[in-house]
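Listed next as structure tokens is one chain, alone, in the form predicted alone.
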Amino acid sequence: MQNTVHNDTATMVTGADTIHSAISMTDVTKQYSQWQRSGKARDLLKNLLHPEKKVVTALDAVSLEIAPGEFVAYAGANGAGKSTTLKILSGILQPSSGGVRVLGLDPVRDRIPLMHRIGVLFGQRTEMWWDHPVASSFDWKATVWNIPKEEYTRMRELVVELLDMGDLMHTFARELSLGQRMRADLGLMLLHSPELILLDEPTLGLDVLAKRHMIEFLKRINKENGTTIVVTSHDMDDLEEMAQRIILLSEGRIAFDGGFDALRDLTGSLRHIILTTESDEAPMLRSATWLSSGENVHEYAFDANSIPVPAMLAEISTLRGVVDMETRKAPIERVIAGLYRQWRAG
């Protein structure tokens, strides 16, 4: 497996504390306890007088370091542990070992100051009231949080702009659609400011519209407020546009820490190319592999460290019937699929 180590560090000051960095996790290891029980009617004896437990390890001895206004994306397939260790930044799980410090707090002893300085965020998952307009469930938390008025006011209008929430706040929460909810969501989460934003899936199920919204805001609030934000997602698309930073998770483990394209060359400078013909029969090519065809456009895989550009180029313009050409990057959910079939065959 491939290790990379980001050392970039930072600077936060808050109040007398000087924070180094935003997040800090040395060897946390989370596991859990599962009875297993066969489910057949002649073992019902033995499952309830010795009934076996497996211990499942989510997370397997993981240190990373985080900076104050980093934006990570933190990935790995179904199962590798991204949601568990949002949890436990957040106070809600506690690691079974290891040391955890966030904005400088330990999440379960400090978890009452610590969740007034940042904001969590479940893709499933909604705080606003069901049956009230949103306009009630920011109100109501602009109290319970004890927000000042003219932070609230701000954050609110800034908020409703950016989101393209102003039709929303009338409506109840049970009427809005998935995206319109995950908006509302997320801008009740930003209403008291916080310094750092733990997004779990808050992209799913979006429409391209609504994930387009999302996306730009957290660029923007990044940016422009130096809030850290740590999100996870399936769409790997989505974290590239996003974050500067990937962290992929493997079994538990960190399998990559780095760059975007640091993780591209872990599999070769892969391309894609497209080709646009006059008819739909896709044309053979010696050097690249076939990937699809539809509507007289055939796309094609190739590995630019073994076959330079201008040699597939030369082979191309062999070619008859070809109108159009275009060569980019493969997608970077084709890249991390190879990295976890060669990280699980090794």
Second form
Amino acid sequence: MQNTVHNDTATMVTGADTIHSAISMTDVTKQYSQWQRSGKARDLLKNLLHPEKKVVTALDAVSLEIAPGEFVAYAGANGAGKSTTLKILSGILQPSSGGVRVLGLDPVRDRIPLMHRIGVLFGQRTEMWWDHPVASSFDWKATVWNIPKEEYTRMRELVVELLDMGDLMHTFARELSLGQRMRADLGLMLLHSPELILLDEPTLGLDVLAKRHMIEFLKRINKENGTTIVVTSHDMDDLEEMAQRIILLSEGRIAFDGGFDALRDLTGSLRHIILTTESDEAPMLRSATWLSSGENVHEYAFDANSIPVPAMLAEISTLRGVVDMETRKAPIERVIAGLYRQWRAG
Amino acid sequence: MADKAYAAAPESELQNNAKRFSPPSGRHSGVFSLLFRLWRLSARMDMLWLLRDTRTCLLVMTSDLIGNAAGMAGILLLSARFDGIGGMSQDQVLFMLGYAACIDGLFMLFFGMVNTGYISRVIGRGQLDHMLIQPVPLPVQLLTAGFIPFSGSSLLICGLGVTGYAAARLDMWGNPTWVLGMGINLAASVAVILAFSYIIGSSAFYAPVAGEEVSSAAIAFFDVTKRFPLGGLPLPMQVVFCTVLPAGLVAWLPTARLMNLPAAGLPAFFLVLSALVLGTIATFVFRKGLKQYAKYGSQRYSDHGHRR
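Structure of the form predicted together with the partner chain, given the form predicted alone:
Then the entire complex follows, led off by the chain already shown.
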């Protein structure tokens, strides 16, 4: 199932056979134990003295390499192990077994030097000082990270400009909207020019405009600064827009590692057709599956591997009352949802 | 350690990324300079809060003062009614109450912000994650992040005033050794409360939800009991309150010794010794809990940010 695809930036072989990874995980397993207690009176003593323990495997022998400069989407259903991985990479959690190196360092043992070189952002939390303006949090960070003054001034001006934060700098963090707070948190995270950024659900709860802003900014720092970015999200379309490579987790294992096109190929070359017709009755297409209709617009899906596009177009040309048509790749959400269903079914 | 990554990288890559991969200059030259830098930073943040949110800040300071004065009043009135209690005269009781207010003030001053004194909240709420992503040793963060010398100074100033007034009435001023002893006792008493909070609070590593407020309960125990002169209790009870339940260590024992009164038959250095022992136990228990945290982390936040 694994389809390891490395893009140009991923393979950095220079004469010798050494490859320097931004992130290297080797057979990493992370297990938690959960107490299992029944609500029955006869189990009272057992619950008290020897409660049953259930071992939950959050990560199961995960191995992966991420090269400097890559932009990687790390995805999976709820409970697949995404946040656990990011916490292991940032030294908050220790794996039960296996080896982890981030920028060549051990995240737990070398936590302090590593934190000077990476940035971590948990989308649902903030690192800003609640009772202070954003500018004070920026100054606070400069002192804690011991950022040289010139570097701090340069980076501060840069993030304020790129993230359009001029108006936010003197606003109290508690008064920011979610989108503004995420921008401020992102700017704060970037002040020490991290080589690697770990983002856990950065687009969670953002409106369309704020999301666009964030995606464009992340793409830009990845492209222009060569910053390695690992991002988790439930929004697959966002991930596809941002990242070059996707690692899909399923029940703690890597179920897929490669490009988005390769991921689509797993479920066949699924494409969608949108037909606009004169009436609200959906025309019958023999080679495609009807998905939805509304206000004279009808959507169908077909597998371009088994039905070539010209053949499909030929069939559509025989239909009456079609005023417009459009064909596009199936949304990655739908592809992945299909994969999740397949994996769960075993 | 950053040099290790250097060694592992291929030659040309090193040259290309020399700037990005080189360790940043001017990093911590020593723990003490780091401590003072971060104390200064915390002081600046506190001053900014005072300047920007003066009304809230003054309200907080006033309510702290009222709460503490109310706590002192009961014992003081009892002492006035019976012309001294627990083997102490009225002025001696006042000295002890002033000392207790200084302890509260010092605790508030150094550990009053971001729950560094109430460690079970930090652990139980998953706030350790925020500390672990900072490039600063955790003990240094815990020692410095709570420092609020401006908004947290009201209790200490009040305590020093009461202590000074009582000391003058008791004619105890003028001896530098006595003042030094007072300073050491104050530091040791604060260390006892802090260590006790960390020992009890570390249980939150194992039960984050149930244990979130245990440090508050531990500190509340001192709030309730530390102001009582224990001289009237039977000797075994005095010993219990100076060992297992160390409320007596926080005000009664040190002030009794400073005033040359008998205190459970314990020597003057007992408080400092207890602070060292409790501090060692707290360090051991907290470090053990941290290993648990590294194993299980905090499960307080769901995927969508709701706290359980």
